[in-house]
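Shown here is one chain on its own, the form predicted on its own, set out as structure tokens.
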Amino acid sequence: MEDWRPEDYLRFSDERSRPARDLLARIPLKAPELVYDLGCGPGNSTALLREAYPRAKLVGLDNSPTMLARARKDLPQVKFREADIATWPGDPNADLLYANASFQWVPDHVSVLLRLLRGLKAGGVLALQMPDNLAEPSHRLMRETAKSGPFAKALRHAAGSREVIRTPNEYYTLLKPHCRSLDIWHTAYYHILDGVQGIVDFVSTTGLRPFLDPLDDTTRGQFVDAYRANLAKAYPAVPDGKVILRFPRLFLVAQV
């Protein structure tokens, strides 16, 4: 995929900040010595953590460097570095391990957190939050606009771009012999937004990025054409013209 812009990602950023405020709310730890935020993006998340734990060595990790110039632009005082977080083999010396919205776009994810739990001293924390959207009508249209029309061969591989995932039960079986506690919940949001352009804008950032990057200008815009239209028979305006987005994550705080 073409790399991330921060820009319009940050257009969302209170949308996009309220589940890194929740997440960081229900961690069990005051002061943390090392904490890492783990697919930090443009720095958003980051700058909570910065708030929660101004004494805290702090840094960032992310693959996209637009982002991490975004980041170290914002927070110039914070040590941002570019890596994977699929392969980052971890710090033994974290207090906390921290991931707003990152682990849903990891292959075999669950293997990523069991090899970073295991790797945690005791005491110690992961904390993340994922997008459990694709059964919503906002990313089900997006599969089912790509099957058809001049973009369909183009896109044959772009739903298998993010992680499906998986239910409370089964985290919790994976993940909990590796940990001498588990927290695990699940919230709806619900985005109130300009339209369905509004939807548009907001997913093409992140979940829609996988069926837009492959189109040249003229099929990109054909499906985003189609996939505007397949959306609003989904979610009919309210009375003042806004539409509401149902947003549900998943999070999970494990400590060691």
Ligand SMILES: C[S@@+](CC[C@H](N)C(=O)[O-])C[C@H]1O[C@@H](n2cnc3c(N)ncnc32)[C@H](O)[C@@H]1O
Second form
Amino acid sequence: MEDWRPEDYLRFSDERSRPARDLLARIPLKAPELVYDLGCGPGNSTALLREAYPRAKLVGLDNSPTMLARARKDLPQVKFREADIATWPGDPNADLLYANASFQWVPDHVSVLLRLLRGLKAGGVLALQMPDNLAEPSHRLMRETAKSGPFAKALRHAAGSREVIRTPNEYYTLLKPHCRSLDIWHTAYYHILDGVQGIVDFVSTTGLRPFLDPLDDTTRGQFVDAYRANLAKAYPAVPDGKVILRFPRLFLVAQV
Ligand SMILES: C[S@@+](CC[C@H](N)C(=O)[O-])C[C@H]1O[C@@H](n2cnc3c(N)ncnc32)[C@H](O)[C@@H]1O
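Mind giving me the form predicted in complex with the ligand, seeing as the form predicted on its own was just shown?
Following is the full complex, with the preceding chain placed first.
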């Protein structure tokens, strides 16, 4: 995939930072000393961690150079490192591993979560949030639109880019043997957007990327037109012309 575009991603920073705040609110630590933001993106989640834990040593990790460049620009006092969460070895001194909206991109994320949990010291916390929206019309229609049209061949592998999110029961069964407590919740946010183009804009910097990146400008335009037309049937406008995007997210907070 092409690299992330931080400026476009941050256009919806209110919507994207709200689950980051909700996750933060449930972390059972008062003054962690060493905190990692895994998949820190442009630093929006890191800024919240800094506000919550001003005395902590904070490290942001991401595998996107453009996201890291933006994070370094906005938070020059924080240490940011390029790393792949899938192979990052963890840090036995960490008090908190925090990951807002990144593990859905990590292949075989359950194995990675288990490895990170096992590497935490007693009392350490692993807290994460993942969008659980693959079954929502916004994402189902990406896959359906990709099946036929001049873009179909180029998009035949696009649907496999995101990790399938498991059920809370499955996460509990897999993770609980490795931690003292495990808090799980699932919330649907309802984003009020400017028409179906607002939905295209919202997802085009995240979930739609695997469907846009393999295409040239012409087929990309054709794909987006077809996707937008399908969205219009699934997301009728409310009386003031807005559309409401339902966006479910799963939260896990494990303390070892
Ligand atoms: C949706 S953004 C989340 C950014 C930020 N944490 C937030 O709360 O908005 C996902 C971020 O995860 C990063 N990411 C995805 N897979 C990764 C991996 N395997 N290792 C490190 N970072 C990864 C992406 O580069 C991107 O910056």
